[in-house]
Every structure is written in structure tokens, then in C-alpha cells.
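Shown here is one chain on its own, the form predicted on its own, set out as C-alpha cells.
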Amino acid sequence: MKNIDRRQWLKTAGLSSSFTFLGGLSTMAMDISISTTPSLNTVAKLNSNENPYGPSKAVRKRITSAFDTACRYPSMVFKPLLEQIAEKEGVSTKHIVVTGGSTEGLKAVGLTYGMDGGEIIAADPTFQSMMTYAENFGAYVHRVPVDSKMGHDLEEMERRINSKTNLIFICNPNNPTGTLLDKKKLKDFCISASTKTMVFSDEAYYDFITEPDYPSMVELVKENMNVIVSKTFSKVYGMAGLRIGYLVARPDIAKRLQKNIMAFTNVLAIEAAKEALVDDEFYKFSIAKNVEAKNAIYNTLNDLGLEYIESHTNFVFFKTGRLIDEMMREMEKENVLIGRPFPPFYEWARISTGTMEDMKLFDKGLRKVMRS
């Protein structure tokens, strides 16, 4: 779904950042006939922010038909996907670097800008793949604690910029807190910081943002700024197991990053991504089901009087008041898998949205654990 189409659909659907569940949206989600991932019935896997409904029927059909070309190298089917992504983002194909999931893109960027003592600035906690990988090659990471609302402390991050700063990493919406930066503050920060160093905007959860006019930092890439954006097919498209994502950057930057791509992706993932980009029905279905599940989580947490952060993603970060390692063990006994520890918030837990059956298991399990 093109960004312009997405914005218009969000307005039409009546979605907003209020997180109030919409009856019309619920009906739409329920009316779509789609083959869902078979449930184990006994285990709710809610620890990896996956989309339990994907890939869509159309994507599965496309994957099956692609087996005839799976004996060939990906270069045979790659160009049309590159053109589709470029059209979606409103840039040239020279702006796009396709990766084996967005994580490969993050690591390639971390390697490019962090090697041999390069310094990276990032929020803490946030998604760590880039930073931990870069540290293996000699990078120094300035981890800036999130603010009192668990969002990026942009002012402190800007103060950390020095002559050795090679990159600023922003995960927006942030993982694991689910917070969303004010769009004006985000844009102003990226414009200012990009005059001093490279800025990376991880937009893995961008599709779940319900503010219709919230900008992607691809807008700044189009203005030839020192900005790199990552996106993925793992979340809203339900293709986490297929490993495909992409970076958007100025052509000279993209060319440099391409040299550090290692795994790339595969024929089946490429064909799946082509179909996913035109399957608007499943895109809308995924967003609607995510809102439904997220509101079910809110209802459980509100009933139990547990503090949580209103989320702009497909997960919710909430305070249990109990050590996360203990919570993980106790919830697993109730057949619910929840997110890993996110220092320094050891008494907080991250729960992914799942099917409504998963949400019922979560509700039942959490009530039992919190009573014990």
C-alpha cells in the first residue's frame, strides 16, 4: 500500500491515536475471510512481535507458484520488486537496498558506520541489533536513557553528538516501549542532526501508527539529507519467517551500504514481497486485528490496575512490579510466552498482540500469575 493511499485509508477508516476501539473497524476485521496461522491451542506465542495472521492467502499462493524458480538465484526475479518498493516510497531504485529482514539492514549500517571506533547514539532501551553488532567491530555506543514517558530523549541525544559521532539510531515507534515521537520534534531533530552526522530511522512498526498524517523519514531522504530509513515485511505483512526488508537512502549512501549486505534474501521471499505490496485487503485486515488485540490487552491491564504505555505498535509494554525473569517463567507455565528482559526496566514486560484466542490465554494467565 503506497504511503499516500495508506494515509487516505486511515482517514476513511476513522483511525486516530486515541486507541479507542472502533466498532466499524472490528466488523471489517471479522468480515474478511482469511486463512490464519494454525494455533497450537495450548501456547500463546506473544514474545516476538509477529503477525499471527500472515502471510496472506494471496502471498501463500504466490510462494507456492514460485517454487519453479526457486532453483535460480534471486537476481532473476529481483528487479520487479525493487521497482515496486521504489514506487511505494516515491524514490528511484538506486535509493533502495533490499535486505534479509530489516535486521540485516541494521547490522550492515552498524558495520558501515561503527567499525574501528565509530560512535553511535541510541535510546535505551531500544532495539539493540545494530548496536550490539557494531560493538563487535569496535564501535562505541552512547546509550541515552529514555525520558519519563519512555520516549526518546532527543535533547540529550543531540547533546551527545561529537566529532566522532558517525550515526544516530532512532527506533520510531520504539521497541520495546511502543512510544511514538511527536512528528514535528522528530522531523526537526532529524534535519538538525543530519547536518552533523548520519541519522538512521528504524520504521519497522510504521504501518501500525494510527495518526493519518504521520511522516516517514523517507521524506528527508527525498531531500538528499543524511538519513537512512529501514522498513520490513516481517510485521504488518506477516512475513517474519521469510526474512525480507529494505533500506531507503540517498543513492551514494545506498551504494556504500550495499557493499556490506551479506545474506541478502531469497526467491520465495522476493515473490512473497511483490504480492504483499499489492494485497491491500490483508494490509487493512492486519491493522484492524492489531487494534482489536491491543484493546483486549488494555482491557486486561486496566482491570488488573497495571500501568502500561499506550502503544503505536503491535505490542504493549506494561509494569508487573515483578522481576521479568520470574514473570516469563510463571507465564510460560500458563502457556503464554512474553518478551525478554529490557534493562533497566526489569519489572516491566512486553506482550505482543496475537489472535483473540491468544488474548484470552494471556488474560487468563496474567490474572492467575498476578494473584499468586
Ligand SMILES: Cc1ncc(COP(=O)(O)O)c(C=O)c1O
The other form holds:
Amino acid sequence: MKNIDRRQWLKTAGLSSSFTFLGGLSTMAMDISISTTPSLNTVAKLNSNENPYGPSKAVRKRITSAFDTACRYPSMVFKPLLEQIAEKEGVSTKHIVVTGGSTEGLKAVGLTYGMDGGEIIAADPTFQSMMTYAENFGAYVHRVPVDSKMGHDLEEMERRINSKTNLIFICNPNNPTGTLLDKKKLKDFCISASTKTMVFSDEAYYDFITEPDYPSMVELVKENMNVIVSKTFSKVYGMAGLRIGYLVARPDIAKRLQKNIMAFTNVLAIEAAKEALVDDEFYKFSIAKNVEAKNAIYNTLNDLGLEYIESHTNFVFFKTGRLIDEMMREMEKENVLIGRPFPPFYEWARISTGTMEDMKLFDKGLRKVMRS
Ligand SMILES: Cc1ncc(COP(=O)(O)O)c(C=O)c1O
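Requested next: the structure of the form predicted together with this ligand (the form predicted on its own having been shown above).
Below: every chain and molecule of the assembly, starting with the one above.
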């Protein structure tokens, strides 16, 4: 267990605009201790877009006290969480499908709409869970290359809609590129495309968006459109290992998807999620620390003159000019784990934000590897 020296943290963070945006002092006045998995203390694990600060202290406490209920099935403790999520999203509980991580939701949707030759349209590269799973069940996936700025090519995606198209997958912000769609373009696209097919908005990184009033596509769910949204507790809440997320969709759609869920989640994750949703302090802390770490990554990349895409997430996609397999191996020798190949961008790497210690290891490691 490592305690961050708050004064040191404040000094490092400075009074940047991100803190002003977060309401400044209340965030800074926190005393939050963090821990990392002991075996990871000397390795910067920056390859899976996790949040090293989570779960929050309050969530850990809640999980511990929830052990007594672990002999029961999750239905015992589930309803209050459903109500909390519904309230947060401004919809009814019938709109919510809770899943084992949002991945289970993505797969259930892939199965439902992709089975037996159903066609799915997605950007390339993007987060592939839904598509690769759907392909196992006979789906045909149209992979539409990202545009010159590494964002979704919405015009081409809409043009690809045909009579067999069952779903369009939008990952916004996108993984691995970190790009964010223009909010008006996104909304217009979803409204138009959802009259022809189902639109899926993966909002795993929504909380990291700093643009004010950026809409969640839950807005369109509320207007009864053919839109499904996924959210997760894995990122900003730092609960990737607990496996809990959810879908938001019109009740008739949610009911259909609910039937295709396989694993669901568990009582500890449910209690953790209930607590996470009211732990505003940690939520703000996570976002502030992410901004701080992302700026550190930008500084390193700027210093080394490496090209990168401005990120709206907790990771940065950057061009090394070296083959990614080799980069991963070289960086691992420096105790830094970085993101994997994302075809066709074999000379790019994805790095997740970590603690400031992680960022220092990354800085040192990357300088050494790029010099060699
Ligand atoms: C865009 C996107 N969606 C969904 C997920 C799945 O996350 P989880 O299953 O932990 O909710 C990830 C994980 O990295 C992701 O990047």
C-alpha cells in the first residue's frame, strides 16, 4: 500500500485548467490512498486501459462488508442498483440490462444482431469484442477504415447500410484511437441511421470526455429510438476486475437482450457498483489523475517528437515508427507493458494512463527504446 503525499500531488498537478473544470479545491482537498497489485509495483501495466487507483476506499469497504451476502444469488441485492443506474441515466429500470462487465453486453448484442448472417458495420480499428464474438455465430462484419484523423468515417459507415445490416457499432470515444466524434455529427448520424438499423454506442470512456455538455446517446434511447448504449464500471470507477457494466435501451430491446445474457454479475460487484455511484469524490479524483497522467504522456511524446492523436480517454495512441511487436518486447524489458497491435497501424502503440510512478517508468523506458 502506498500513500500519495497530498502536497506532492498538488505540486505535481498544479492549478491547471483541468482542476478548474473539476471544481478545483474540493477535488484537491481529498486524502486518497492508493494501492497497486504488489506484483505490479515494479512493472507499469499500461496495456489494458485500467484505472490503477480503484476501487475507491469506500468501495473496498463496501465489498468487504458484502461477503455475508455472497452465499446468496445476486437477485437478492440487485434491485437497488438497478434503481440507482436508472436514476443516473434518467430512464426506467426496464431500460437497463446489467452485465458482467460491459463486454458481456457487447457480446449479447453481437449474438442477438449478428447471428446467422446478420451484418454489423464498425470502424476499423475499434474495440472488437462484439464483432469477433458475432463472427463466431455467423455474422458478417463490415470494417470501415477510420478517416485521416483516425476518427469514425460516418459517411462511409452510413453508405454501407444494406438490407442485411442489423447493427452499426460506434465506439465513442474510440478505442484504440482515442478520438471523439463531433457531437452534432454523432447525434445526426445516430438519428438518421437508427431509422434504418440498430445503432450501438459504446460509451466505456464517456466519463473522460472533457468537452462540456457532450451528449450520451442515452438521450436518443429516451426518445424511443433504435439505439443501445453500453457503460462500464471498469474505467473511471477502477473496477475492471469486478466485472460489471450495463446496457441502456428501449424496454422491448432491453428485454430481448436480457434473454441472451449468460454470466451476469455477482453480489460483490453489485455492492461495489452501488457504492461507486455515490462516491463522487473518487470519481472526480480519477478524472483529475487521468488528466495529469495524460499530460505526462503528451510531454514525453512531444519531447521525443512523436506523433499522437489527441485523446478523450485514459490512453493515448502514438506513432513510434517501429513494429509494435518489437516495441512491446523492448518496452517490457524496461518494465513497461504497452498496448498491442491494432492493424493496420502496426507502427503505432497504445499506452494507458497510470500512476505518476508508472508515467516516469514509461518516460524513461520510451526514451531508451527510441534511442536504441
Ligand atoms: C471501448 C471499450 N468498450 C468496452 C470495454 C470492455 O470493458 P468491460 O468489459 O471491462 O466493461 C473496453 C475495455 O477496454 C473498451 O475499451
